[in-house]
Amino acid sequence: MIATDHELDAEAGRLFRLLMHVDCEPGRPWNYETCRRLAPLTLEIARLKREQGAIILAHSYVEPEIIYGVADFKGDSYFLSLKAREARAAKIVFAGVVFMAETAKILSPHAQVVVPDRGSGCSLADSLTGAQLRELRAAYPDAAVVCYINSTAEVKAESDVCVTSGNVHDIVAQLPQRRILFVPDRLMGQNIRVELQRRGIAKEIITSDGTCIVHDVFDARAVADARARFPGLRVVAHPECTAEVAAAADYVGSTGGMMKYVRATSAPYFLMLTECGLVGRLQVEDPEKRFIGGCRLCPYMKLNSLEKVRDALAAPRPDQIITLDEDLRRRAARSIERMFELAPRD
């Protein structure tokens, strides 16, 4: 079905709307144009979608395209896996990386779950692999195996509990192990110790050696220069940055977490040490805040597009097509499920 002017145009113009905030390219937001020659895509998108009765979940550093122009739930790793655990659709597109889409899979098994481009990998995902964390676990044999959202499937499903940035701390707390093998990022399992001694938790923290490409990068000193330029800056930082890094921000949280900070806070500036999709979201939700230089892309998200999304939902190549092995499924989802159980509810 090809879509008339009028509809063109009114996409168009809704799309303009939410993004005439956003930087399209560094220091050139978005216009008018750019949204109508978007807008054919976004609209063949919706009907693919009501036709397969699919729903589409973005991470919040894919492009605000497929955000704003086509997702049904966007957020971070912990509320898409709420949504893809009561999701009834027929199709499950995951705009964002892999083990997202394996999440997805395990907590919709009836679902077809499908990733716009197979290469969109996890520098923390990939440093481990079910076989390696055997290994961990034997050498650690009193330990719970604690493994962050951002893992296989794989991974998964040799742990005890899967944790998000997010309720790592509180669920930690209440496990009754005092040795905690967190697997795979030793830059969180190091601010991870820092929070749990600040309360009070007596827990003794083995970490893998994964990191994240775009979080791992950030430094302090730079955080003290941008103080020193832009008085009144509050610095806000995820907990895959250093311990150093950590230290010297005003806040420290999960994706979800520094969004709800910057919109409940009142500064002349914020700097975001983060990937630069969040930062995207913020201009269009709150475009009164001023950013600062200093969030980071991620190759593997930027490697999602609102065509590969439509070609994903047209017709999905094998290679697009989540599949797990239904053993390995059913003990990755013990840990997520233990995840929801020990989660706090907000």
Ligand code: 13P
Given for the second form:
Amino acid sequence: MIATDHELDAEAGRLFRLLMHVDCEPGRPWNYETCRRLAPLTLEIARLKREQGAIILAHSYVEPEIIYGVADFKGDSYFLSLKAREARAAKIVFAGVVFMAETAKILSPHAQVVVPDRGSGCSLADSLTGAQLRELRAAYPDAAVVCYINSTAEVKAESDVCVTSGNVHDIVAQLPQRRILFVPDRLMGQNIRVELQRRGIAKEIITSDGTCIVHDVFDARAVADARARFPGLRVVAHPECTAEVAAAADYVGSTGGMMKYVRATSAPYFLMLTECGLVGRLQVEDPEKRFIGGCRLCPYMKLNSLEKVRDALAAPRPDQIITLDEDLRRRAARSIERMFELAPRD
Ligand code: 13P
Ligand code: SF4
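And the form predicted together with ligand 13P, for comparison with the form predicted on its own?
Below, the chain from earlier opens the complete complex, with every other chain and molecule after it.
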């Protein structure tokens, strides 16, 4: 069914009222004409969702026209994995990266889970295979194996417990083992060491060597320069940054935690040490806040587009459909369910 001009104008108006606030990504002006051009596509996706009993989950780093145009749920990895687990939808489109869609499939095995672009990897998830983790595990047999959710299903299947950026410290602190093999983020491993020391908890943290290509380049000296130039500045960092950057920040946490912090804090300026999509979300949801700093993009997250979401809904290609061996899925589900048991309740 073709949308009427009236429906298209109404949809363009809805998009424009939200997206007019976004100005973090250079070269992407959000004017009414842009929104009017997108409207046929967002309406077509809404229709396909209804016809197919589908939902769309979107990570906060994907383009704002996906988040505010078509997503049913938007947020960080933990929130989206909870939503995937409680979903009763026949189909889940995951606009994020492949490890997130795999997690959704692990938790919602009866749904068809599709990704807009199979190339949407992650430098962390791609840094360690299940076979490499088995070798590490054998070298440290007394260690609890803790995987960051930014890991493949194979790595999750070899782990005792999975964690996200929002619950990593609380979960590691509860584990009985003194030695922790934490994979695949070396920098988050450093941040765990610092935080557990601060809490007076003695643990030895061993890590593999992955880093996030978006967060590993932020620099503590640039934070000091920014503070000198913008008095009253609040600095907000993700725990995938180095320990030096984390030490220089006013708040360190998951993307969901970072959003909550900014919304609850009054300050003249904020510097967000994370992917720029999060600044876009804050500009839409808290337009009074002012942000300084450049825009770092995750090349994997930015492979998502409305066109690819529509194609994955209408007629997914085999490479867009997530499939997992059932034994592997069950083993991976155990480490994620353990996370849900140990994670603090909000
Ligand atoms: P969050 O779970 O904090 O959203 O982090 C996901 C991620 O990929 C950060 O780079
Ligand atoms: Fe992976 Fe970094 Fe992109 Fe997050 S921002 S998906 S950790 S590469």
